[in-house]
Structures are given as structure tokens and as C-alpha cells.
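Next up: a single chain in C-alpha cells, the form predicted alone.
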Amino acid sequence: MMNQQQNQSQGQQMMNESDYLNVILSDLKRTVREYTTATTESACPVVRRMFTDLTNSTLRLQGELFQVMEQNKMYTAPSPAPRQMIDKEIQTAQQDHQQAHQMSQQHGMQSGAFYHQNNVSNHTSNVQNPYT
């Protein structure tokens, strides 16, 4: 009677199976972000394909431990993002781009030896927003 209810005890305690799968679905997310950094910070070809390898291969595993967790109800996909919230990320990350740019020539006007005088003629953008 004390073993069985030591045994119902430690179960309610243990994680079920969709929390582990949960943990190693973010453990690889976070995986990946680190081989990528890993991957940009290399000067070495031979470590930088390295680490675009392990990169990879630790997306597909990541993409496959999803598919199934999807399948079987286990991975909640988060609700879709309001336009008006996309919209106004946009607007602020285009602001933020011009500002940069503005301070970055500023900068570069002042300080002489960090002046760079263009090499290419100013373009317009090929990018558009595709929420518009």
C-alpha cells in the first residue's frame, strides 16, 4: 500500500510526454540559434561549413519533432498577429533603418576619417511591404 502510493506520488510528479517533447523541441530552437551564431562568427571555411552542417541538420530534426507533435496534438501554433501590430513593426523598423542611416552619415561627416563617400549611386528600394 506504501510502495503504491509512493509510486502514484512520483508519477503525478514525473513529466508526461508532450512537457519532454516540449523541452527538447525548445532545447533544438535554441540549438539552432547558437551554430548559427557559431556559423557567422567563423573565419575558418572549414569551421563555417561545420557549423552551417550542424545547423542544418539540427533544423530538420526540429522540423520533424514539430511535424509529429503537431500531428498528435501536442504543439499549440500561436494565433495569428493583427495586421495593425505587423503594420506598425514595419513602420518603427523603417524608422529605426532611416535613423540609423541619418546618424550613421552624420557621423561620418564629423569625424573625418570615418567618412566613407559613396561608391554606388543611391537606388530605390526592390523591396516592398507585402501587407499593402
The other form holds:
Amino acid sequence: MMNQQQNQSQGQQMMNESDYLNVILSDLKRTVREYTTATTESACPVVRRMFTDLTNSTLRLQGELFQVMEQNKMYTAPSPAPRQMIDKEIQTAQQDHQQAHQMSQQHGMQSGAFYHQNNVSNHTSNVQNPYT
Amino acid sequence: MNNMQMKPLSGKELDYIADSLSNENMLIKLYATARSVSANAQISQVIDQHLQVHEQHTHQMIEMLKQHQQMAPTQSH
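For comparison with the form predicted alone, produce the structure of the form predicted together with its partner chain.
Let us now look at the entire complex, which starts with that chain.
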């Protein structure tokens, strides 16, 4: 009885594996943000390249840790968004984009200096493991 | 960007590198603590791999500081 109580109180005081991993996951997120800011604030191209690489590397670590935690039931995944909400979002996005597109074309014609050119390359499949 | 000409390190860049080194150190300590309580083989393996990457990050930044060392102006006051 005494031992059980001691174990319980110890259990309450100590962080377990899952707690530590959650702390690390948050710290990885924060570190990614700081690396991104550092990248945009770098004037030296060599430093900028290093911070870009560190951002990507840390993003990979964060994704990998998240996956392992999810597999081991240490992270509750958010519930899926309903189909209706996605439909609505697509509709709004298409309308908004059409407006922006029209505006960019109008301005292009007025100034004569710009004409619309696709600046986004063809969308490649993103179904591979995004964390490698 | 092919023309990667090195510029002297700005004070801002130095601050970001110093903060980032401190972040990496904290992560190494956190991972080491998690490693010591981990009972799961898969997780222990991931922790070991990640620890190595964080060591590399630290070395990368120290090397960057060394590369810029010679270009830095010496204090004149």
C-alpha cells in the first residue's frame, strides 16, 4: 500500500517518454520558425543557403518525429474536415482566384509592360513520403 | 543562386546563429533525456538518428562562423 502510493506520487512528478517527445516536437516547430526567419533576414548568400538547409533539415526531423509519435499513439490526429466544407472552400478559392487573375490581366493591359504568364510549374505528385 | 559570394557576417546574422546554436543545444539535451527514459526500440532509434543530425547542425554553424572570421572587421575603438 505504502509502495503503491509512493509509486503513484513519483509517477505524477516525473515526465514520461510521451511528454518528453511532445516537448521536443514543440521545440522543433519553434526552431523551424526561427530558422525560416533567419533565412529571410540573411544578407550573405552563403549564410542564407545554410539557414535554408537547416530549415529543411529541421522540418524533416519534425515530420519524422510526428509520424513516429502518431504511430505509437502519442499524438491524437485532428478529425477530418467534412466534405461540404472542402466543397465550399474550393468554390470560394476559385471565385477569389478568378477575380485576382482578372485584375492582374487588366493591369497588364493598361501598362502594356506585363502580360500574364504562368509562374507556377506543373504540380507534381505529393503522395510520396513528404518527410524524406 | 550560383554566384555565392561571401559577405561579412552582419550583427543580425551573428545573433541568429547564436540563438540557433542555443536551440540546437537545448534539443540535444532534450533528446538525450528522452533517450534515457525511452522503452520503445523504434523511438530510441529515431532519437539516436535525430541526435546525430542536431550535432551536424551545430558543426555547420560553427564552420560558418569560422569561414566568416577572417572577413570580420577588427574593432577600432
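Please read all numbers here as calculations on a predicted model, not as lab measurements. Positions refer to the first chain, counted from 1.
- The rigid-part assignment of K73 coincides with that of L21 in the two-part motion between the two forms, each C-alpha going to the superposition fitting it better.
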